[in-house]
Every structure is written in C-alpha cells, then in structure tokens.
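The chain below stands alone, shown as structure tokens; this is the form predicted alone.
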Amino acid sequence: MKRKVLSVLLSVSMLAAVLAGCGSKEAEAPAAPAQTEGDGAGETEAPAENEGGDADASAAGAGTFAIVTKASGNPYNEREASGFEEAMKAMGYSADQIIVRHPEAATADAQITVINELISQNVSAIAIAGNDNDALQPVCEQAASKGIKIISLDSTVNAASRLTHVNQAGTEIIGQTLMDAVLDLSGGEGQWAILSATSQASNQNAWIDAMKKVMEGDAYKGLELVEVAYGDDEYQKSVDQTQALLTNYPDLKVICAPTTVGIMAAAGVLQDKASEVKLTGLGLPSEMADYVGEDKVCPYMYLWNPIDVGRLGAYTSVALVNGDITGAAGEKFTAGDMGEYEIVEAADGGTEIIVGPPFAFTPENIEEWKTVY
C-alpha cells in the first residue's frame, strides 16, 4: 500500500498548502460554488441581443460569452459553469453578457443545436465541453467563420475546431495516477474493469488510452482489464453497467470510473451489495464523502476542481476576444487571481492550457472538501 500512503501524504500536504493560502494553481483553495442560473436543459442566462457583440457592454468590455456543458442534470457540469460565471463577473462583465447552456442530452446533436442558437445570437466566444471530438467540427467552423472565438474545456473538440483547450490535468499523469490506484487496491494482480462515460467522450478515451499504455509496464503485468463499460454519464445506466460487471466477472477486484456520474453510481451499487470490489476514479467529494474510507467501497479517489476549469475557460475566452492571445503554443496570459498560464502543445496537434495535476481525496481530507464542491 506504499502508493496509497504516498497519495495520502500528498493530499494532506496539498490541502495544508491550500489552507495556508499559498496561491498555487495546482491546489488553490476553491471558493464555494455559486448557484448557476439556467441549470435546466436549454435555459439561457438573460442573453442580450448583441449585434456583432457590440451592444450592452459593461465596463469590462464588449461582447457576450457562452459556455456549453455536456448536458443538464450533471453536478460536475453545474460547478464548471458556476466557475465560468464567477470569473466573468470578477472581470466586470454583466449578467446579460454571460450565457450558460446545458444541452438536453450528452450528445453531439444536442450541442450542435445549442451552438447554432448561439451563432444566431452573435456571441463573441463559446467555451464547449465536447460530447464528440469530431462531430462538432462543422458547427464550430461555422461559428469561427462568423468571428466567434471557440475553445473547448474539460473534453476536447478536435484541433481544427478550436483555438485552444482548457485541460483539467495532463492526460499522461491522469492515466498514471489512476493505474497506480488500481495497482494498489488490487494488490498488484487480478481482474479489474473501467466504467466510463460515453464511448465518444474524448477526455475519457484519452485517459483510458493512457491507462492502457501504463499497463504495458512490468509492474502491472499481473492485472487483467476485463472490460471497458459505458454508462453514458447517465446514473441509471451506470448502475446497470456496474451490476453487469459484478455478475459477469465474479472475480473482479477493482472498478475504476473516470467519470463523476459513473463513480457515484458504482459506489451505491457496491455499498448496497456489500461487495468486496474496490472502487476508485474521478469523483466529486460532495457526492462521494459517504463512500470514501479505509473500510468503505472507495478507499480514495481523485479529481480536480471543476470550478477552476470553468474559471480558466472564462479567462481564456476573454483573452482571445481581447487579442491578448491567439491560442498558439508558447503564449502566456494572466487568468485573474489564478495566476499566469502558458499555452502548450497538445497531443492531438492543437494547443491546451493545463489547470493542474489531479488531487487525491482520502479519508483524511474528504470531510473538509465535501463542503466545497
């Protein structure tokens, strides 16, 4: 359990730094999430009619800025959107310059409908958490042709569809972190499974590919990945997929769910069945606090602050509209009180901005963090 001990020590150290107000981007103490107006499907936060983004400008500057999440009803998405709103308001933008859209379903088609509506509103920028890496390209290119600045955040659209991407954490470090957790919780051998979101989600697929690459190392040769199941970021489907994994693989030792909806659904199933299968992955502390513990179904898990992902998305959108950056690798800009960030090359040939490394939530810190997000 050496890795687990190291993970706990890292988490405690990082938490102490946060509470000390060190100002580190990697583990900055997040503010309590603001209530996001327009959380329902297709709702919009009082967008003003904005011909070319010149009307109703606040002292911060002209323009209307939109965020499009994956789908409505997802707490992670809501917190991400609240961070976007928070940063926009901190920069002095008014409510009628901020648009929050949660599509009706976690599909590319639902997002295409929303983006078309935003194009017709002549918004200045759109930050989108892509449900499909490639299917959104035509509508993103159409938006760009109208002068709209397009970025992705959380989950990419392809490099041809965006100026840059706001990435929660580096893909390789997420893959390594999750595989080390699986190795630890399994005791170094046995069957394990992945419970993912949708099969088209670019971030999920990139993390899974990174995990598989890590598995090629000798330290992981005792592990057998039996299935990658897809719960489509729907709670009930994720419950069903978890139950199927337990039925189909009676010797299963670990489930890794790199999705906040999936890990919560799996935790409920494992607890109800008093299963000996252990769980790890990426989860919201507010939703997972009852399941995290030495003798509980999820000994520890990871995540970043989705509020900060949304905040950095807002700062990036404004910097692009103001001409402070173009999205090219090597450019730097200041994201308010988050500090300075540098745009770097991404593995898909585009560029990205990395918020920071994953943070470990353990029995020692979960109670403090569950009230934050």
Contents of the next structure:
Amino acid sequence: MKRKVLSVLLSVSMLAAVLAGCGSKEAEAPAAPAQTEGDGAGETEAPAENEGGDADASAAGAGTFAIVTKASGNPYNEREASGFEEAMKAMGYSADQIIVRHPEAATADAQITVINELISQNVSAIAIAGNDNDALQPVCEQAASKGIKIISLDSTVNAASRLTHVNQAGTEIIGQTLMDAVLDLSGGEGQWAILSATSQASNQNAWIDAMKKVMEGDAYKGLELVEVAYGDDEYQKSVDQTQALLTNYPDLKVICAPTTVGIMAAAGVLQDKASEVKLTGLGLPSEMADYVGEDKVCPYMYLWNPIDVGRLGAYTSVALVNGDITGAAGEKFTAGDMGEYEIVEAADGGTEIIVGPPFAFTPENIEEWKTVY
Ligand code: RAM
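Other form of same protein, the form predicted together with alpha-L-rhamnopyranose (RAM), not the form predicted alone:
Let's see the whole complex now, leading with the same chain.
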C-alpha cells in the first residue's frame, strides 16, 4: 500500500517560529516526519513500502544505466543506490542493465576512474553524486560526446557537465531550516561550528553557503560561526574533527553537521563525553535513533528520503534516454509511482528536479523512521 506523508502546512518560517518559540518542540511534532513547505515539486511520499508492484515492463528498453555514488562505506549512498536499482527494476529493466558503482574514496579522482570505465562499457546513462562541482567536467563532457546521458543527483556536477540535477530538497530551504535549528538550539546566541563532509562536496558547500546567507539576517546576529571543519564523510576523521572542535572552542554551543556520516560521528563523541554541546544537521534516522531525544545530544535533525533520490535519478535517466525529456526547464515527466515532476531552473545556471522538502526527525517520530532509512 502506498503511504503518503501527511502534508504539514508549515512554511519554513512558521516551523522556525514553532521550533524557536518554545522549549517543547515535541508538542508540535507530527506523527510522521514533518515536511517544511518550500520549493519542492508536488507531494512527497513516505518511503516505507517499496512497491515495485506497478512495474511497467513494457517501458523497459535497451541500454545500461549506471549510478555512481560519492563513495563506498556510507549507508546513505547505499540507500540512494538501492532506490535507483528498485526503480529500474520497477520499470522492467533487468539486473544486467543496472550498474551500481561506489568509488573507493569521496574524491573527484576516484569518480573520474569509474566514469572512464563506464564510458568503455558504453553505458546509456550515468547518474552521479558529484564529489566536486567542476573537476568532473572533462570526463562528463567526454561521456556526453559518446552519447551518454549524464545527470547528477544528491550533489551536483556543474551545469556544463550534466543535463539536469536531481536535488533532494531546495538548497535555500535546507540552509534556512538548519540555521533556524542552530538559532533555536543555541538559545539565540553564542558560538557554533559546522562539521561538513569533504571540502569539495558540492552539496554540503551549497548548503553551507545558504546557511551563511541566512545568518546575515538580524535574527541571527548573536551567532558566531567559529569554524567549518571537514570530516571527509569518514567516520574516524569526523570523530577526530569533533573532538578538536570541543577542545578548541570550550564555549561552543552547537555543532551542525550537514552530513549523515558527520552527524553520527559527532553524536557518539558528544554522548560519550556527556557534552552540553547540542547537535543538529542532516542524519539518517537509522543511525541517529539512539541520539535523538529531548535530553540527548541531538534534540532534532533533518533529512529527506535517500531512497527516493535514487529512484528519481533512475526515472530521470530513463526519461532522458527515451527522449521523453532533454533536461530543459519547464519539461515535465512521470516518475513511476512517485508521480509527476517538473524540471526547473537551478541557481547555478543549469536545471534541477527537486525531490521534495526536508523532513524533521524528532523524538516523536524517530522510532518509526529508524527502520525505514
Ligand atoms: C552524506 C553525504 C551525502 C549527503 C548526506 C546528507 O551521507 O555527504 O551526499 O546528502 O550526507
């Protein structure tokens, strides 16, 4: 049975007011992950049941479709890839038409090696979560010159390197939502730090820029961003970076980690030390359930459904290969049971497709969602 997430008619600012206005966020928390209204495309579905039942095998054509994630060893990337595979199969493609590649490291070089191999394999399409916005352009252009349809998902490659980008949620809405969480958890003032992924990651860098822009507003003038640290989406490095932040900034009030690897590593450190520093950011409910709670290190956090990011990547790749879309703004297409999506202009001069708004994970709903992703 398809399950739809209840539409929660809260704008970002309303949500911020709710979160900031009182100490009892749990009172307002919805039963299912809250959606912040924003620049998302249409209705967002809960991911709990992967149907695949309405597979339209007749839609399947020839060709091979690849997904290249940021790196191996990250459960977020595995879920993204599982969504890609699931949607390809739902469209009737066979296992040997689907290629999943997790590069050895979250670097552009590792992805360039993988893309060169995929070019040799003569694949039809590549959906890539970019480890670098610009460094992949030559190899993407080479792939495109062979007729391979290139899209990015999760993390951009630049506009010249792709036909479109599957964006998990609008960049501004993520920046606004995370800044409002930092404001709330700091009590309105004080030092805070960001624990990011790699310094080249296009998605984290875009969210950090969006946060900095929001922070220019009057409401945030009591906040001092002391450092952006990089854990490279590696667990131990993220642990080390968290410890360094605690040592270097004894007055630190909040760490915001816009990476599932970073937030989980930071949560472990803060909990072990019984630290007073509060944590928020973007986390997988399955990894963060033990740390999300009113009296725990992470009162609440956000994410979207990584499985849906992969699924929409598959539907977009197939629509491009079939000639249903070209990647231009204004085009619409049906992404299987995810419904209709529209390609829109992206801030970087290219186009994008927004999966939906971010979800809030709170003590009230984390138990329900930890089994989903
Ligand atoms: C990590 C990765 C991924 C990002 C999430 C939030 O798993 O960096 O790209 O989207 O965090």
